[in-house]
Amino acid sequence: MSRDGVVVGLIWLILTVAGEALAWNVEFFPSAAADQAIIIDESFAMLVRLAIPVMAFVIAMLVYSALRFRHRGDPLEDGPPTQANKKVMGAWFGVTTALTVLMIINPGITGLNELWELADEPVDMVIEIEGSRFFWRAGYSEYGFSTFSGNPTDELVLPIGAHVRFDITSVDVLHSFWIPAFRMKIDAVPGMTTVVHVRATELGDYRDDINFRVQCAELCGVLHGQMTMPVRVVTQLEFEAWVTTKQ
């Protein structure tokens, strides 16, 4: 192997080790407060760990080539032609193909199957979500009331451990229903009902953690960024007491 190849290999190794150390030891996700969030975080973390060696190789090649083979002064003619190394190309194709297949199968298909299995479990509560510029309305039909983000005291309240199905729609334009602490996100489409399943595993309140909020994640107009609704996850007894006050 040439000297240049050895240097690039060492740079790649250093970048890969540093990147993997960060990926395995640094917590870069917000709080995860649902079973679905844990599955999504694990899948995303694996994708990052698999992508680091590939990205590190690209960076190592680009940086070394730019520094080692740069032309000083104004170029007078084209550089000499270069030929690809078939062994390097074959190895690169093989490794990246294997990583792509691995990413598709696990965590891609595996993670989706886990989410579908959770969605197939018995539902404890159905909440109807309606998006409109620039508000959210949450309907608790079985209890006979709804909450509205335009009311400063209203919020979306969920009992911990309950399997909640959100039936989501819009009355005007495309919105996107997203609760960062739960990770699950889906479009709110006019004339159509989309569905998200969530089972909260952690108590939480928007006043203590901004990730406990309904956030529109689809650009819908000038006040898109303000289209939010506080979320609170409480015990079953607290939820029943809250329902009583709303009724």
Contents of the next structure:
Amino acid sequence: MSRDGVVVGLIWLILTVAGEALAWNVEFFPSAAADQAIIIDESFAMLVRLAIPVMAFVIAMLVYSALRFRHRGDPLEDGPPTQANKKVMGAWFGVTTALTVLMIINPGITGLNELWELADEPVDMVIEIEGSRFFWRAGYSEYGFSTFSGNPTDELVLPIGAHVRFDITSVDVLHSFWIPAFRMKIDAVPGMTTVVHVRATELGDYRDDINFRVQCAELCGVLHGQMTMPVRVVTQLEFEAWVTTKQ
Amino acid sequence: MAALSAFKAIGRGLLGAAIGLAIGWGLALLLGAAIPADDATIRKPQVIIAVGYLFALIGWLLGVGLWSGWAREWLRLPTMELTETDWRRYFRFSLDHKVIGLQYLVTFVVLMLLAGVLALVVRVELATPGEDILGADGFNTVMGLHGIMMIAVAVATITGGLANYLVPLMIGAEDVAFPRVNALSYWIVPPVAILLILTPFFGGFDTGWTAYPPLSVVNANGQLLFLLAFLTFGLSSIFGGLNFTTTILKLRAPGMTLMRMPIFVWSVLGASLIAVTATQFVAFGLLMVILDRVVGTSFFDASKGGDPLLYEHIFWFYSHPAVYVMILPGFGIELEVISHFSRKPLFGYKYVVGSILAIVFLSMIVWAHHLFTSGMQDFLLIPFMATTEVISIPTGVIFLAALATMWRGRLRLTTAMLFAIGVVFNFLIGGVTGIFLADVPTDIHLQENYFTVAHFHYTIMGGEIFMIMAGLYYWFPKITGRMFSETLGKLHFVTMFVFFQLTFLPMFWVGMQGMNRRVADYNVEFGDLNQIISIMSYLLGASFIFMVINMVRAWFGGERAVGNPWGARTLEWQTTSPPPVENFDAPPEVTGDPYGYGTPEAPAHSSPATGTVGN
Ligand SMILES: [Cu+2]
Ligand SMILES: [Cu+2]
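For comparison with the form predicted alone, produce the structure of the form predicted in complex with the partner chain.
Let's see the whole complex now, leading with the same chain.
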């Protein structure tokens, strides 16, 4: 092993350790308020842990080379005629392929399967969501009413711990139903019903945390940015009380 | 009068466009009578726009030179050859690839600066929450124009500009295979620019550059102008791809085997193969939207049996590969610059060639990663996640080639080299964050928020635009015959690199915290970071002042450049700067490796001898 190689190896090690330590201590996301959000945040953290050594390697090589091999003498002096050898190419190919397969399996397929398993659990409640330019309507048909974001006081309210399935559609153009606190998102498509499953695990209120909001996430025209609806996660008792005020 | 005569062709083109527009308009009025009365108020103006534009486009092309320089031949009339050799030929229907290359370069660098100004307007609006200067409607149009103009810049600056100028030189050819198609592909661009500039006067368009129906079917007529512009630009791209594929496969100098081609030529071949195979899809998608608007079909209207998701599939079937039409030639420039300024052979040349071809193939089977949250069938998620992430393997080989070529080299940190090194860093961030969007669970949250915006700016601006800069500085002496100031060039690099990071790194964070993209207004909680982003973006914009001053000054008063100021081995440097009309004084013969640095006894890449400063 050459001296240059040892030094780059050391820089790589230091950057990797520092990066991983930093990543453990950073809160990447606002509070995760649903089982689904926990899976997605965990997937994100897993990818960060995998990415740090890769990034550290490229940065170490790049910065070291640019400083150490800078040449100020005869501009036509050639470097060594190094050619690619099978060993280096094979090692690189092996490592990148292994990392890629790992990423696909975990968090990719693993995380997705966890989300699908949650969706397969018995549903406690269905809320029908209808997007229209530039409002959301949330239908609570089992209770016989709906709320509409065009009314200033209307909200989307769900009880904590309940498995809620949102059946989503649109009456005009594409919209996208996204609640950042739950991390979940799916487009509202005219002529089609899409679904999102959520089991809220934290109480929350739009007034304290803006991530408790439905935000349209597919450009739908002039007021797209304002196409939001406040979200509240409440206890079962509070939910029942809220329902009676609406009926 | 000499000055005026330069614009004769453009004048004739405009006259042709006016006549075409009149004919089209008249025809549209006749056709319009067939529209059912309840639809007429909406559809009649659109029929006039579409048919009027079609004829105006034909009139423009015939007037500007297609008739005098080409179509006359079909009637067995003599075509008029262009005789000017001074600056006036740059305003004419010239067939010389170097003239066309420069026409492309100047047009698209100007377009890039304009689209950059639009980005700054967007950032002024976003500096504080609430609607400030544009209003929500104006915001959508400005943002969409910024998007589509930068897409065009990213596609055409290299493949239309640099590749046009350099590929024939680098393979030792006198010109491209189809010079007239080449000229056509350039002269079809001004109508695109005019249509885009006119969109605000027709109510703008509020779909962004992706133009998803149903919105793009039902909104203002500015959308129709946008669709026609995009469709026309696609045509230009197909012509370009056709031309370069043929040129590279058929017109190489004797001895220029495929495996002796400079890597830039390989990368242009890869991009051209994508352009000729995938562009038709987006063209057809756009045409279907136009038909829905103008003729009243219902390809995308669910209430009449159409399917909005269909468009998303067709659109991304092209628009993901299009990313590689932009990036592949950029990789080519990056590796070219790194090898010559490290004075070492390109590490793993044949593996890089293999990776380029692998990317061409893989780019065609990943499109649905843009549809993970679109409501498409669940069983498509895992396959498209897998194909997308597999692209990181060939991309990794390109990274290795860049790093290993620099290793133990004799690095000359010229402006071009600094930009090439900067690309490695920026594309690393862009590539790694791409994984988060390719992995379905994380994409569910990050799709359509500012994380996505930051990611694609790291690849397209931090990658592609930095690559274009590396190429512009590297080949500037060849193209203009003048040397620029390295000091100003390095100032440009340092300021652009630093303020680029400070503009786009915080965007990842605001996205993760829940801010979505394509909005004029946002929650006050995101205000502080957005203000910082805006201020940094102004400084990023200002960094281009160094480039403009440097290049304008050098072009009109810089020191004369010798044939081979960098002492590089490849063919384009073995002729004068700028090259004569026929490119080389004597037809070159290729005898060796383009990257044979460090082996004194290695045969030169070409005869006459290579690798020395001067000439
Ligand atoms: Cu929207
Ligand atoms: Cu893509």
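We call the rigid core whatever largest set of C-alpha positions still superposes within 1.5 Å between the two forms. Predicted, not measured: the structure shown is a model, and the values here were computed from it. Numbering follows the first chain given and starts at 1.
After superposition on the rigid core, the Cα of Met184 moves by less than 2 Å between these two forms.
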